[in-house]
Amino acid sequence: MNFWLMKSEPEEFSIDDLERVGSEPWNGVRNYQARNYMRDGMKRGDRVLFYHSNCQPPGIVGIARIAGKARPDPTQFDPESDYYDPGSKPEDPRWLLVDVVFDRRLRRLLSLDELKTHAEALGDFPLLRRGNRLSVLPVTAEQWNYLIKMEKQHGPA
């Protein structure tokens, strides 16, 4: 099993939305590295940290899982979509998506500020790398376990 962190702006799609619909295609990813993580790394049953970005405060808010392997993202072929890519062809799709299934909310928000105070313990946690803007990030089993333990502790003072 692999572990991931996936970012979404809550105004676009939140943990509330995922809980309400149960399962959602994670479409609109237009970064090759993030696409490659979905294509080459994600498997059915992988666990996901659901992260709210571009909000106050940003942070990890829930847990989801991957429902199956990556498949072509249909929004790349739709001229009406914000994610349309005229260079991508159905016979050779450039962009992929995975289906994400709601598991649970975290007991409390793990804010980005709090995560930064645990940088040493989290090691090379991709979310904390300077300039990292990817919407899909790998998480090690050790980082996953540490974050789940953090969730059970009282938040920062």
The other form holds:
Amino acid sequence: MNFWLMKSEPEEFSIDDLERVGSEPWNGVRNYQARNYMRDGMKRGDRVLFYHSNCQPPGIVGIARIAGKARPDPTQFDPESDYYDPGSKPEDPRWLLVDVVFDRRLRRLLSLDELKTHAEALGDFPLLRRGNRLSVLPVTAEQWNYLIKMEKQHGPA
DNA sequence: GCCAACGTTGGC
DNA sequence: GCCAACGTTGGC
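Taking the form predicted on its own as the starting point, write out the structure of the form predicted together with the DNA.
Following is the full complex, with the preceding chain placed first.
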């Protein structure tokens, strides 16, 4: 089993939305590296840290699971979609999605600010890398366990 | 709203 | 294949 962090802007799709719908096709990923993580790295049952980005405060808010292996993202073939890609052929889809299933909310927000204060313990945590903009990031088992321990402790004042 | 970081595009 | 221009992300 692998661990991941996936970003979402809560104004677009929040952990509340995921809890309500239960499962969401993660469409619209149009970055090759993120696609490759989904295609090559994700399997049914993988665990996901659900991260709220571009909001105040940004941070990890919940946990989700991956429902199954990546499949073609239908929005790439829809001319009406913001994610339409006229260069992608149905017989050779360029873009993939995975289905993300709600697991639970965190007991408390693990804010980006707080995560930064644990940068040393987290080691090379991709979210904290300078200039990182990827919406799908790998997380190690050690980082996962550390973050879950953080969740169970009291946060900063 | 600003802007640093960085991916993509397209002219050459 | 280089690289300048441009677009997007996302924290601040």
